[in-house]
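The data below hold one chain only, encoded as structure tokens and taken in the form predicted alone.
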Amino acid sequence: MHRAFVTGATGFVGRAVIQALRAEGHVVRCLVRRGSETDLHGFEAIERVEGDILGPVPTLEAEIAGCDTVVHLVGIIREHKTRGITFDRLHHLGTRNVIVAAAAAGARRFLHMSALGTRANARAQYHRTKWAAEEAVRASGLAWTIFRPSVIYGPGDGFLSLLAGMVRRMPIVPVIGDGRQRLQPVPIEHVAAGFARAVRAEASVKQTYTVAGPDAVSMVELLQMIGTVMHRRVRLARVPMGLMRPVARVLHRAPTFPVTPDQLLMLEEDNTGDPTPFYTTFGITPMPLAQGLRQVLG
């Protein structure tokens, strides 16, 4: 029996990973920030400890003690600098903190959530800080595995649900740029299963996996597929990137404004890769995107 310590447990991915870990027979201990306890309502058969990945290392070490695996899922897509929530602090410094505490606590495995597109010379700060976190993981001396997901979808996600809501409510759906950039949405169940099965999969040690669905589609194609599943005609209006950039620079701090300048940089790139090693290593059967959309939206 393995005991897994999970950071980011209260998020969309975290809740699914908890379920997958328990389905694989692992005992789960979750790091929960004060005030977030209700986000794990219904998860009764888990251990909870209150803390923060940026807290003192000795405190984190004590909270991890007795766990042989650390599943590190913490990440943000938007900064709130006035509250100290930045990419560098959460992605890079937070990851380093957890690594030091995990090693001191005697944990052996370190399973790390990164992102597809992460690289040293990335344009977006999100991807650059994810790369810095990866470098810390690779240098840790722990038996690490890195996962780089494309867009993750499932009930309650923050992406597909948003697009479906736009298709449902709006007579004309805005598309930023030309809408040709491709992505490979992946079901949340597959992401969670990969993390849970990696605990015992020795072949995955010191490996980095592209975690993506089998179908690469453009944003325009994805919106049309959503419309087909929902039996709605989708009319699109393209918003030029040259118009969005200056507007985003001015308005991105408003919580209701949909995109930041950093997100626009990521929207200009394809978010694709070869997920074959991921599916093969963890014994998961890829799900066609059309089938996944029917399951979530149908």
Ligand SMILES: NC(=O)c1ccc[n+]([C@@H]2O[C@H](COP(=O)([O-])OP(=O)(O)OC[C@H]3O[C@@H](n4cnc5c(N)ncnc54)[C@H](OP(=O)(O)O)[C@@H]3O)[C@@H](O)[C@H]2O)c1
The other form holds:
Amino acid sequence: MHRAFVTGATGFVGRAVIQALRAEGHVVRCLVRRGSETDLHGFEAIERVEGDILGPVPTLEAEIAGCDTVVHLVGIIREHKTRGITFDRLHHLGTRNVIVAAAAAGARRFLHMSALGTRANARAQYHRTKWAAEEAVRASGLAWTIFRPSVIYGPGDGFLSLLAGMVRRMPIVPVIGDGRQRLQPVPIEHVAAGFARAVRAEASVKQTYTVAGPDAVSMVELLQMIGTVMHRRVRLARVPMGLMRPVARVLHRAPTFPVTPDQLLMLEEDNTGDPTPFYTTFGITPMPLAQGLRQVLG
Ligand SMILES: NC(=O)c1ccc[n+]([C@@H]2O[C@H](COP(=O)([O-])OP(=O)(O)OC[C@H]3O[C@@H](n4cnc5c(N)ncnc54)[C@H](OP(=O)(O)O)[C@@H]3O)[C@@H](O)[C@H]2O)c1
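Output the structure of the form predicted in complex with the ligand; the preceding block shows the form predicted alone.
So here's everything in the complex, that chain up top.
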């Protein structure tokens, strides 16, 4: 039996990872920020410790003590600079803190959440800081595994629900740019199962996995597929990137504005890759996107 320490446990991915870890028979201890406790309603059989990955490392170390595995999920898609919440602090500094604390606490396994598109010279700050975090993980001396998902979908997600909401409510759905860039949405339960099975899968030590569904689709194709599942005719209107960029630069500080300049940079890139090693290593059968959409939206 393993005891896994989970950061980001209260998030969309974290809640699914807790369930998957428990289904594999592991004991779960979650790092929970003050005030976020209610997000773990219904998860009674887990240990909780209050803390913050940007807090003092000795505190984190004491909280990790007794766990052999650390599952590090914390990440942000949007900065709030006035509150000191930046990509660099959350992704890079935060990951370094957790690594140092994990090593000092005697944990062996380190399962790290990155993102597809992460690379040294990426255009988006999100991807560049995820790369810096990955580099810290690789240099850590821990038995690491890195997961790089494309966009993740499932109940309570931020992406598919946004698109489905637009298809449901809007007579004309805006598509940013030409909408031809492709992505490979992956169901949350497969992402979570990968993390949970990696705890025991020694073959996954020092490996980096592309985590993606079997179907690569453009944003336009995805919106049409959502329309089919929801029995709605989807009419699209393209919003040129040249128009969107200055608008996002001004409005992205409003929490309700849906995209940031950094996200626009990512939208201009394909977000695809070969997920075969992920499925074979963890014994997961890929789910066709149409089937996954029916399960979530149908
Ligand atoms: N969702 C996707 O499609 C997707 C795709 C690729 C990669 N990822 C990566 O997957 C990870 C999880 O994403 P998600 O969608 O589950 O995000 P989410 O729902 O926003 O969850 C983020 C989690 O991080 C926690 N957190 C934030 N700042 C923290 C801090 N200073 N100390 C401790 N915990 C902190 C949040 O806690 P609170 O509840 O206290 O705010 C929450 O539990 C991220 O690293 C993300 O980059 C996600």
